[in-house]
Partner chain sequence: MIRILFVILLLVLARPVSGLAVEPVDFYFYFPDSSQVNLSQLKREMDRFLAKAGFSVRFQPFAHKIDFDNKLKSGRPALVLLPEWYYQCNGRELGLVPLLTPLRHGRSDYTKLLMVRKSSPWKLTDFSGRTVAMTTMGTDNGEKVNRALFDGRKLDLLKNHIVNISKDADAFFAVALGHVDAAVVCGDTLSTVGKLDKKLVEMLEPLIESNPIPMPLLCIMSGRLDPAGIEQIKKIFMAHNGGSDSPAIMEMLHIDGWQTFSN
Amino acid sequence: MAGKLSLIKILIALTLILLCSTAVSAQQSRQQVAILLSDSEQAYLKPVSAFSNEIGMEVQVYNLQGDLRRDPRLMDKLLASRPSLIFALGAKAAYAAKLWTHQHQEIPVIFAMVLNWQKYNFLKGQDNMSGIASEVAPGIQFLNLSMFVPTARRIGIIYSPEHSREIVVLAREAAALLKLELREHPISSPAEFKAAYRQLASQVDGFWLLNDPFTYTVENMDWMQARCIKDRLVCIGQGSNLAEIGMMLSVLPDIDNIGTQAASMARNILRGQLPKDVGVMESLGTRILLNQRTAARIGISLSAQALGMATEVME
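Model, the form predicted on its own [one chain]:
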């Protein structure tokens, strides 16, 4: 009789273990990743598609539609789904993800496609945040400039300390390694941009344009592309439209790789890597857009090898 009772106990224990295992397995199968979009920009489509295909988990997309106040219940909807991770695209989505997970830092966040991410202090006081930088590192940009125009040794930078102090510090370090000379001019409003350009133009061989809200305005860029040609100066920036409107060189991240890179980061984090240890990674891959017509107008002769380095040549 005692032997039968022991056997029954063992069978019950095994059944309970099996039920618990099945419950855990079911719970894991229901795990999902939340993708949070700032708005409905076309540029987000490829990263979302690549991430969704690579992550190997259920994906739920949430959209702020350009305004955190548009759907007051969106935060509750997202958190109620208990996502294993949030992939936030755009500055508003990254800010919302930081805000919404401040009391839920067990939910990791990866942000991407945020220009000048340093100014938002996403990592401050938040151990669950990591990301992919949307700017190509200054050293890579300067290196590309040197390959296309080896004679450009003095580089002008117009920036606002309020928005671009950190990136300028990195630029100084990169310039020192490449033996380039930076000529800096800080400004405190977009209206000061043209005067700053005029002050630097005679002292430099070219300008490096930042994604800074005080410099990167439609009026300033339209004006500058004409002045760079008139003054025969090389201008390099990160916006794809810069080469299109007439500046010589744009060096920018390849957004086609962002979704795949984020999925790889997400898998590592979900396996136990801490987001604070991941930090903000450089984007994998760059696109180089070259305006050959502008190069000719400012007196730059480009070899076939140089043209071959460009992702896209505009004639």
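Positions refer to the first chain, counted from 1. Remember, predicted model here, so these are calculated numbers, not experimental data. What changes on going to the form predicted in complex with its partner chain:
Summary of the rigid-body analysis between the two forms: the C-alpha atoms of Leu200 and Val109 are best fitted by different parts' superpositions. Note on conformational change between the two forms: the chain splits into two rigid parts whose relative rotation, smaller against larger from C-alpha fits, is 25 degrees.
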The other form holds:
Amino acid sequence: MAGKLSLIKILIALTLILLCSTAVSAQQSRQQVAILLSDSEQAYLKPVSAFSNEIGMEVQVYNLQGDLRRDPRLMDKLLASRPSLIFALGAKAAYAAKLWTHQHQEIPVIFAMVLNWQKYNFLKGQDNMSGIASEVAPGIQFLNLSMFVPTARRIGIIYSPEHSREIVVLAREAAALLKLELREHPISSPAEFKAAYRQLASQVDGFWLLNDPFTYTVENMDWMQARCIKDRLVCIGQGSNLAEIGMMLSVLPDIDNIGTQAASMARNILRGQLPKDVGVMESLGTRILLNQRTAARIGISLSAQALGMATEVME
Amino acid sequence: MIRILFVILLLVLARPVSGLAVEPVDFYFYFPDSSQVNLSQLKREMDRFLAKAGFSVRFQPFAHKIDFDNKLKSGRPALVLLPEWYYQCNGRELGLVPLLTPLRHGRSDYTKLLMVRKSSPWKLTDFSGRTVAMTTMGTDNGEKVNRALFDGRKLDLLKNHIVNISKDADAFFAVALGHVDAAVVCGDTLSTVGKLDKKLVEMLEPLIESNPIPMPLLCIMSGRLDPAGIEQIKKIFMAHNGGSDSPAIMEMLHIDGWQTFSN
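To test you: the structure above is the form predicted on its own. What is the structure of the form predicted in complex with its partner chain?
Shown next: the complete complex, the earlier chain at its head.
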């Protein structure tokens, strides 16, 4: 009799273990990733598509439609799906993802496509936040300049400390790494730009143009494009229109690569890498736009290899 | 009668086409390890090369896997040049049949190098927990990549964090600037960057060379080219083997010959 009871106990225990493991595996098989969009911006389509294709898990897309208050139940809907991770695109989505996971920091968040992400303090106070920077790092710009024009070693920067202090600090570090010399000229209004250029032009081999509201004005860019050709100086920046209007080189983030990079980061996090150790990665994909006509006008001959390394060449 | 005409029309539309026909055939290209990232230039040269040989194509190169995936499924091109791993993952399902393999320095394979900055503390003996940038080899990262690249070598990529990028040169940029700890980069990319600015390559050092990786495959899509078209394509590409006057397209892709695919 006692033997029978023991057997029954063992069978019950086994059944319970099996039931529990089935429940756990069912939960695991339901694992899904949430994509949170700030709005229906066309630019999000490619990253969403690449991320969904490469993550290898079920993906559910949520859209804030431009306003956190538009659908008051969206947070509950998203959290009810118990996502393994949230991929947030745009500043509003990143902000919402941080806010909504404040009490659920077991859910990692990767944000992307947020301009000037530093000003939002997304990483402050929450260890579940990580992201991808939207701008191309100064080092990438300088490395490309060095690759296409190895003789350009002295780089001029005109900037407003009010808007670009942090990026200039990064630029100094990158220049030191690549053994380039930076010549800086701070300005306090757009009107000072031309005088700053004239002061620096004779001391440098080229200029790096910042997305700074005091330097990056239509008038300044038009003027500078003509002056750089006249003074035979290389100009590099990260606006796609810069190469189009006649500057020699533009290096931009490859938006289409963001979904691929985010999917890799998500896999690493889901395999145990901590979001706080990931932090905010640079956008690793680049688009390189080269204006061959401008290069010729300032006396730079580009080899077939150089032309092959540029994503787009304007002839 | 209408039914018969309809069936004939369908048969005509579904027939295999020859490159000699007036209608050009679709030719897709995807090879993220290529140092030739200027796809417009590549398209121009490939169109010129094949047109000169009397074979009319609509050549379409792709920079991103997602675009290539989508277009390959919907477009059913007659010819495709793609990485060998892509063929192994999806080729048979899509009806692709390997035809030719390009040769580089007379070999049908190439290698990649795990590169770190010279000043970095990372050594092969304890290489783990590092972030490594590299081009994709499909969705199942870790294991497949490890098996393909470093099987039997003193490196376990699975103990590291792989971050995929779309083109090989970006992996080089990322490691050179310390945005990642290491990168798996093609020797071809290093040599191209080195020709432009030697100093940039000198900032890095290799930790280990990968196993040989098969060169990409030139495939035909089942039923999309007739036997005459297939023979013509083979002849066009193989005509330049061993010649001193390589067409620009071959120089652009750093290819010096072609051989018939064999398992």
